[in-house]
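What follows is a single chain, given as structure tokens, in the form predicted alone.
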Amino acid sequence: MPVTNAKEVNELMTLLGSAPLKRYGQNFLIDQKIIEDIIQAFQPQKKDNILEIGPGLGALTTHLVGSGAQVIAVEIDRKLSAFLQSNLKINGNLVVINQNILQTKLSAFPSPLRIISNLPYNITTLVIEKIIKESINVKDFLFMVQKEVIARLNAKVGTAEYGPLAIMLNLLTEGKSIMNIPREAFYPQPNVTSTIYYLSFTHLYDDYEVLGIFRLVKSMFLSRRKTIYNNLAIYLKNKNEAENTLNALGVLLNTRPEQLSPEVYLDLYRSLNSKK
């Protein structure tokens, strides 16, 4: 049975000899209407291969397994992993892995892979970056994240929030916000409002290109105060090559990293790669 209030979460965690752990970012969903809305937005199908990151007490897992899909749940908490194994594996279409998702290879899972997660706030950026870098077999990704992070995912060229995440997601995905979730929908309550966000991967580039583009883009933003020329010269360890490359692309040498569009970064990567 899914837990539906704080009292039930505490009782269950006590039975497991545990408590919600801040180091794992454990804020459990307890609002059943919102849980149903999330599942409705994700639309799990029997033919799907689904990865759930951080299933916790199984609020979403129960519905995913009930859809008939093949579900892989990666849970870092040993006690919660054992709980899910005991209580939700009866249908035979759930595999529970007790592991840190950051140490898990997405390529080990069936493709195409659909991913869903109530992302722990303390590793949000790391998980999104991981999925970007290993996105070759990922179909889509629906996740809960603090509302403020969405500004970075959707950031426009020239804004303070614009950076590697916005650039890569623009190149690789089509994204949209689904709904906001009040803090009261969780226990313990986080200090922020959450947003459900959905990414559909377009797969316009192979995994080699994705890794190369991401490596280049992150390097260009290591020092936002420096010009694109200075950052590129450091990246290439060659000032002349940096100047010639930017001139060929029509990019002014005093341009700041946040002033270049995703398409220009793609052109920059391909220009550099064509010389190898």
Contents of the next structure:
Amino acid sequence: MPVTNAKEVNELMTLLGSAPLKRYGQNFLIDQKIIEDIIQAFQPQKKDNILEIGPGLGALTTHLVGSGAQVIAVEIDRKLSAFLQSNLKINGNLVVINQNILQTKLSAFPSPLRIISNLPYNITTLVIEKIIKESINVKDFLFMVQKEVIARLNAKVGTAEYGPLAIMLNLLTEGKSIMNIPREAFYPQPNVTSTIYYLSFTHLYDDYEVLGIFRLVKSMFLSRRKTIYNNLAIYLKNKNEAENTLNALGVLLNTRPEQLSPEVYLDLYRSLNSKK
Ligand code: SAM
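I've shown you the form predicted alone. Could you give me the structure of the form predicted together with S-adenosylmethionine?
Expanding to the full complex; the earlier chain stays at the top.
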């Protein structure tokens, strides 16, 4: 039975001996039309291996399981996990794991993996970073996040939002905004509008390269106010090598980290790696 309003969420949570928990970012989807739109955008198929992060009361899970796909749902809340285990494991195509997704290895799941999540706001960035690092087995990822976060995911070079996340997603994925979701679609209502965003991984690099590029890019943004030369010199622990590498790439030493395109970061990574 879908949960369709605040009263039903509260009644069910009381029955489970709980209440919506802020610390786990528990804002449950209650608008059935929006839930259907999300599923329609994701298009689960029988042949799919799907990971749902934070299934909650099963608003999306019910539809995923109904598609016949193999579904793994990772939920940190013990009471919600137990509820899903006993209520949704009807067809044998759902595995519920009571675990913190940040401590879960994606390589333990079948590949290629499709991931879907109404992301808990407090761990949004950490989850996206995790998926980038472990993206070798990931086909695509559809998620709901605060509208403001999207600005950091598809930020253009030279803007204040441009940084490691935008660079990595530019190199590894094709992304698009699907639609905004009003606050009223959730209970409890969050303070912000959410957006559904979709990432399709293009798999142009192996996992070793992905980790290496990410490590380098993060280091170059450790201090945004420093020049790329200063950040690189610290990273390499070698001023001469930093200067020579940037000169060879035609990058001016006083360039700021946010002024370099994703392609230049890739060139920088490759030029450093070819010397090893
Ligand atoms: N998918 C449900 C929905 O759309 O109604 C619930 C979404 S709610 C925004 C986020 C869910 O993620 C909650 O069920 C919460 O308990 C769970 N969660 C929070 N932190 C988690 C973590 N680190 N690992 C796994 N699940 C987590």
